[in-house]
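Listed next as structure tokens is one chain, alone, in the form predicted alone.
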Amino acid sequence: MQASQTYPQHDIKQIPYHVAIIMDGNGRWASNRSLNRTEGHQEGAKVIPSIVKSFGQHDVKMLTLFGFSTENWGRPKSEVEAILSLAKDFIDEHLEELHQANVKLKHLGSLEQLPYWLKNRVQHAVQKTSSNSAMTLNLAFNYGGRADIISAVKQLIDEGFATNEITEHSISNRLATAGLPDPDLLIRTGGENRLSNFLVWEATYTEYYFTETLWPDFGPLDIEKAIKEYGRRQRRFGLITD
């Protein structure tokens, strides 16, 4: 979040307006139980509705979940197909519930590589919930931060921008997140301490929170801990404060 950005009727010093999550640890959760990786992804998908609800109860207005990266296509074909199928099932099973809860769904990433049956569902979900306003749920699926920046730069070239006309603002306006506030808090589950090409432009001044908890085990208590830790941070955005 740039220092000049403001959030309507929201004190981001205590409660983050926008939380982004790298949902990591499904495979290790399954391995710890002698299950296959697909079963781990299934359990990980099951917790998403309760996580969305819990963040909403904490007055978080925007949630971005990293579900599938541009690099994940390199995983075994069976695992990729299982993840794509889980995304379809999530929309089929929970779209109406999210819509009734006044949650707006947005997709971050490219739809081009997705099978038509998933692409159509994503587009339908986005259109159906477009007027909702209680909370925004961004699903980063087939998303990569570097690919998104490259795409933005190519757009600027195609639009005839001169090099001296290219600014942070012009790039930001051509990213998948254009028009969205940068994340205030980024959570990664599973014990890894890296971004993995997630929101690399937008998370410049984001507060990071890493937890050993594997994603299928992540719950309300973990959310409360993360938000309390966020409230203890002093955000400077590159400036000096007293």
Ligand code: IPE
The other form holds:
Amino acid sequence: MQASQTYPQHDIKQIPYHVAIIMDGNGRWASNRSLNRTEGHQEGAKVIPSIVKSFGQHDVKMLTLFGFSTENWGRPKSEVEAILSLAKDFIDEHLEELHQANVKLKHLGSLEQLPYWLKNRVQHAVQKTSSNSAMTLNLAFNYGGRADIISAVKQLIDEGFATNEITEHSISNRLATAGLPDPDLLIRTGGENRLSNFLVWEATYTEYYFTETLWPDFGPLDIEKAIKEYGRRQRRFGLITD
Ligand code: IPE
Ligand code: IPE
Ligand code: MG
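Switching forms now, from the form predicted alone to the form predicted in complex with the ligand, please provide the structure.
Let's see the whole complex now, leading with the same chain.
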């Protein structure tokens, strides 16, 4: 049997190459201050640029941020609209600065259900930064791990794949994350210890780090703690070590 797809292609060093984050806790951050949930999302969006910068300073080469899940459409319309509009504002306010910092933007998830004004901006941002190379920032927005796997399976069927041609490789290559290394470290803020449909295929051998810190309060000290903790983990990928 071929070696598992889950082996990272890069060296597993003290510093994770790819960090994925479930940015959770905006609503509770707002409730704690008697603000409405939208204000929590505003604060949550505000901290993103400094977080990207901070990970870059730690030499993390790829960052994936979970901003909106396929399940989040079920929230009240006003909250969903506020989140979509914040995503637009984020691109408008930070695209140039991310481009100047040589950051490559990628979108994970489906653009189909998004309003045209957001879809256009995301496509423009991805296209504009496509040749950048200092860091890759994947924005998981309208993303669901299960929806992504379903979409990959449909593609395999449409392409006429035979059962013996279905491999980890053929599936991985049809996911939104095709060509990207699996996350080494997955951080979830906000105190919940679950995946909530994020990177269900890709995070099988990822190291998980859960913190009580609510996303708008997440900062350089939390990043340092998470990376230090990652350095203490022993990754085995199902094998044994000497
Ligand atoms: C995460 O914060 C942002 C999104 C899911 C869009 P929440 O809105 O889930 O905040 P909590 O978990 O209710 O505090
Ligand atoms: C996960 O958080 C989605 C994002 C952070 C974008 P949720 O708040 O939606 O997850 P649950 O409902 O607590 O599982
Ligand atoms: Mg939440």
